[in-house]
Each structure stands twice: as structure tokens, then as C-alpha cells.
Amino acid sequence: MASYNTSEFRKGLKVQFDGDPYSMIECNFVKPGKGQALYKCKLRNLLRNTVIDRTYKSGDSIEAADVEEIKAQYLYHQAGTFVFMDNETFEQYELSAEQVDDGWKYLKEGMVCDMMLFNNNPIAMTPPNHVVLKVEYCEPGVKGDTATNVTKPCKVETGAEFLCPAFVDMGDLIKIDTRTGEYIERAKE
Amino acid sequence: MRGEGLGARGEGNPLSGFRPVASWANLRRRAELLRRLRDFFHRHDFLEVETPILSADTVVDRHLDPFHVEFDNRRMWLQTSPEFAMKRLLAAGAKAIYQVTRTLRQGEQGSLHNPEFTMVEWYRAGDGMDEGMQFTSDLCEVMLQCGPAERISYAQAFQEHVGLDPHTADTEVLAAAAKRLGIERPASLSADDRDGWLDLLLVERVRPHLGLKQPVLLYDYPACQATLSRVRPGDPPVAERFELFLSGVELASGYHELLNPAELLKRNERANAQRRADGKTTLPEKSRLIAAMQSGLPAAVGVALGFDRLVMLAVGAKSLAQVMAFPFDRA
């Protein structure tokens, strides 16, 4: 089995632990002059989203983890299964709910998102930073009023709420950054 | 923690960018601040000396890791410190002398640890402990405008924030302490090695107390960590050696020198002993260090300081990539 020595370290690795997937979100290399050298790491469980410490020694390793991103497109939602699409091998992919978790609210057909597979199983997808929806219901806009700082909820295209301007209308595109699930502009097409 | 925490390895491409990663205002700070390092040795009647980056010999110690180059089928050793040179040349007649030098260390590398760097190291004839802290202490109120060092004992700085004591816990108590204070154990770390235990719980505990508020010189070391100071017997015996820290960042390392070339080989020993019970190559006891202690060297303290992270603190940045032109990822 594939492993990592404290000297190939970095924030990124990819590693396992009784069997779960972890990233390394953090890795701190401390020694005193005359001492051991420390690495104390942050991992987080890419199954569980939780997060553990770690601290190795130089010279220790970790079990490497068979990690791999993909691009693969969204096809549709039944019964609480997402189904997505490698573009490239058209092999399909299934995540749960739970996997795809505050995912579902910019997920349209035919979205390109990044998902990562774990021996070759999926088990988390990213969407793109930035989507446009298009707003299906919210109290019409205020013409004029162009603060972006008073805001109303709208519902959108895949049935999510998001906060947007006041002048914002029933039918308009609305761009909103998913890292943060705030609005961002409204958009053209 | 306070500590070397914040910065990440090897980030980014390491072909992009040529730029310098300090900015200019640090890099000019740097340099006043080695105009004014040089002046304060000048003024205290130091002379500057070179010595060889490249030596036929190296320090020994289980964990400073040399990186060598071969030459005419010999290895030749980069000097992780010039210590060795610079006592010979103590033991040659010298008196007081200082260099400042870039000195290498393999698999060092954090937000406080470049493998290539600054260090400024000094000895003075006839020093002992009190005259070397306090040389070391005016040398960083000048540099750093703070106040004068306060000494605290490696044993008080492990009652008070340990709460025991380092010189007679056996390792059963310190893993037991390391427990209590949820410190996560590496576990690699053998449950008989009492360096080991002691070193996670300075960097764990103590050392991100050190110097806060003012510089902090830590004293007597437990004897098991003497590296190349002195052993004072006493009950217990404690190796005279200090560091300074402020703000939690181990600044510089001085000893009461050992004189005793037979004890300095025996050290050796012991440590590629213990280096090969690590997994890690041994490296060559017998040194021309030995023959100048067997000529002769005079009682001295001697005292490495690192120069970026005194520069680091000068300007108040949080990694020695802030205060270096071009930092290892860089380089």
C-alpha cells in the first residue's frame, strides 16, 4: 500500500486512516533548535466533514488514500439519488442527499461540477464557484430602488431560498457564488 | 498555538514567479538590521570572522541532519552551524569573535524553518553562563528595542506550566502529563524516549508561553540534552545551556562550551546511536574539533542566533518568507 513520509507532506494529501478518506487541510512543521522535529497536521474526513489532529514525527508515514477528482456533468435527482455523468468515460455516478448536501441548491441539468471518487467510488461533488438561476417566485421588484443592501428571499429554478436585492424580479438570472450561497449580480442569459 | 504554526509547505508551483516574496520595506529592514548587528559586535571589540560552509566535518547530533556533496570521492558535509570551525579558531588564540553565515539543515522547512538560513553566531573567551546571557540579552534589547531578558530555569518553566519536574520525571510521568493536557501523542514516539517527551511537551506547553511580554532566557537544561555544552554536576546536574525566545519563537541557543574532547567523543557516540535507532544515517565522529580541544580550547560561551526570525520579529511578520528575498519554494 502507497504511503506518504513526513517529508512529502502538504496541505491537499490525501490520506487514510481505518479505512476513511482525509485531506490535509493543514500542516505545521515545528522543532526546537536542539530537538525533534514535529509535524502537527489537520485532517479532515472527507466522508464525515469532521476534523482531526494529528502529530508525527519526521521521519513517520501515513497510508495514502485513492483519491481522484473528476469533472462530470449533473443528469437528474430521483428518490433522494443525484446522478452525475463522467464526460469523458460516460460512467455514471450516484451520491446520496447527504453526500451532495447544500450541493442540491445549484444543481441544474447539465452542470459540470467537480466530484471525487474514493476507490473509485463517488463520494463528494463541488459545483462551479459561480451559478446563474433563474428566480421562479419573490415579491415584485421595487423599479428604482437600486441598493443592493435591502434584501428579500427568493425562491429559485431548483427550489432553493437565497437573500437578493429588492429591485430584483420574478423571471430575472441571478448569479450567486456557492462557497457562500450569496447573490452576487443579475445576469444576462 | 502561538508557535510556528501558521505557514504551509510547499505550496504552489514551485517554477512560477521570480519575484522576491519579502517586500522591499523588509528587505531594507533586514539589511539596517545587519548594519546594526555588525556595529553592536564592533563595539564590544568582536571580530568578524569566515569560516568554511563546506567541511570535511560536521556537528553529530541525532537531530540535525547535514546535507553533503561529494568531492574528489570524499563527502564533504554544508555546515549546519559554523561551531566547529569557529572553535578552532578560539582554540588557535582567538578571543572574541562572531560571523554571520548562511548555514544548512535538511527537512527543515515551515513558516519558522527554511533548510538555508542566516545564522549570527559568536564566542567569548572566558564567559560563563551569566556573562553569555547577558551579552545575549543586551545583543536583542539593541536589535529589538524590548527590554532585558527575563531568566527563568528550564525546571521552573516545566513546574509552572507542565507541573513537574523535568530533571527527575521519569517518561511514564511525562506521557501521563502529556495525556492530561490533551497533547496528541505522534505515535511513533517510543514510550522509554525521555527527549522525545520532553521536547513535545516544550513545544507543546511551554515554549508558547516564552517571552510575551519580554525576552526570555530558559537555563540548565536537563543533562541528557547537553549536546556540546558543559554538564554542571550537581543534584540534579543540568547542562548550562540557555535559549532566547520572544513571542513564543526560539531566537537563539548559547552554551557554556564542553572542553573535554574524550566526553565530546563519547557524545558522539551516543548520538549516532541514537541516530541509528531512528533510521538515520551516522555521521563521522572524529573531527579536527577534537584535536583543537586536545590542544587546548579556553573556557567560552558560545551563542547562535537566527537572523531571519530576529528579523521576522523586527518587522512583526508572521514567516521567515516574509523577510526573505527568495524563501526554499522560491530558491
Given for the second form:
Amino acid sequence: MASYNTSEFRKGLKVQFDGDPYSMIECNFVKPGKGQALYKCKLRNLLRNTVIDRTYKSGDSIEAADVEEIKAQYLYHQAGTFVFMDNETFEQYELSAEQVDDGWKYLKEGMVCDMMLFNNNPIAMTPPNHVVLKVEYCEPGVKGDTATNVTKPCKVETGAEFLCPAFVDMGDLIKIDTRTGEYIERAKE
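What would the structure be for the form predicted alone, rather than the form predicted together with its partner chain?
Since only the chain itself is given, any partners or molecules it might have are not part of what comes next.
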């Protein structure tokens, strides 16, 4: 199996410990006055989402994880399982509600997402950074509430609710940032 030397350490590196895949979220080079250089790293477990700290001496190596990122199209949701399809191989992958996490709020049928595979098994998915969703229900705006940043909850076609400005009406298309869950703007068709 491949491995990385300390000189190759960088943020975003996918490595493996005890059979679990980890992503390097932070790596700091420390050169004490005496002795060997050290690499202080923070690693996030890609299966359990926990974070661990590890320190490596200069010249150490770490095992590379068999992690692959693919583009997968969201097909449908059924009984707590989300089904995706690789557009190149047409292979279907299933993710549990825990693996999808808050990503369900942005999923529309046919949407292409980034999917992470570990040993050819899906472990996580990431929706596009911005999605356009149709407002299914919201309270009507109150006349005169335009002077301040008044927001109201708007339920969208996926079943999720987002805070939007008071001028947003039912049937509007809104653009949402999936990284923060915040309203960006009204969108055109």
C-alpha cells in the first residue's frame, strides 16, 4: 500500500489508521531549538467525524487511504436510504441518513454531488456549493417590513426550512449556500 512521507504532509491529505480513513485538517511544522523537526497534525475520521491529534518526527511516514472522489447523481430517497448513481459506470450507491447528514436539505432528483468512496464503499457525499430550490410555503410578507433585515422561515421543495428575506413569496426560486445554509438571492429559472 502507498504511504506519505512527512515532507508530503498537507491539509486535505487522506490517510489511514487502524483500518479507518482520515483527512488531514491541519498540519503544523515545528522546529524546536534542539532535536528533530516535528509535524503536529489534526486528523478527522471520515467514518465517525471525530478528530485526533498526532505528532510525527521528520522522516516518518503514514499509510495512504484508498479514498476516491467521484461525481454521483442523486436518484431518490427510500426508507432512510439515499440512492446515488455514478454517471460513468452507472453503478448505484446507497448512503444512510447519518452519512448524508444535513445534505438532505439540498438534494433534488438528478442533482450531481461529490461522493467519497473508501475501498469502493460510499462514506460521504457533498452537495454543490450553491443550489436553487423552489419555495413551497411561507407566510406572506407584511407591508412596510422592508426597512430592516426582516427574515421569515420558508419551506422549500426538499422539505427543509431556510430563513429568507420578507419579500420572498411562495413559488419563488431561491439560491442557497450549502456550506452555511444561508439564503443568497432570488434566482431566475
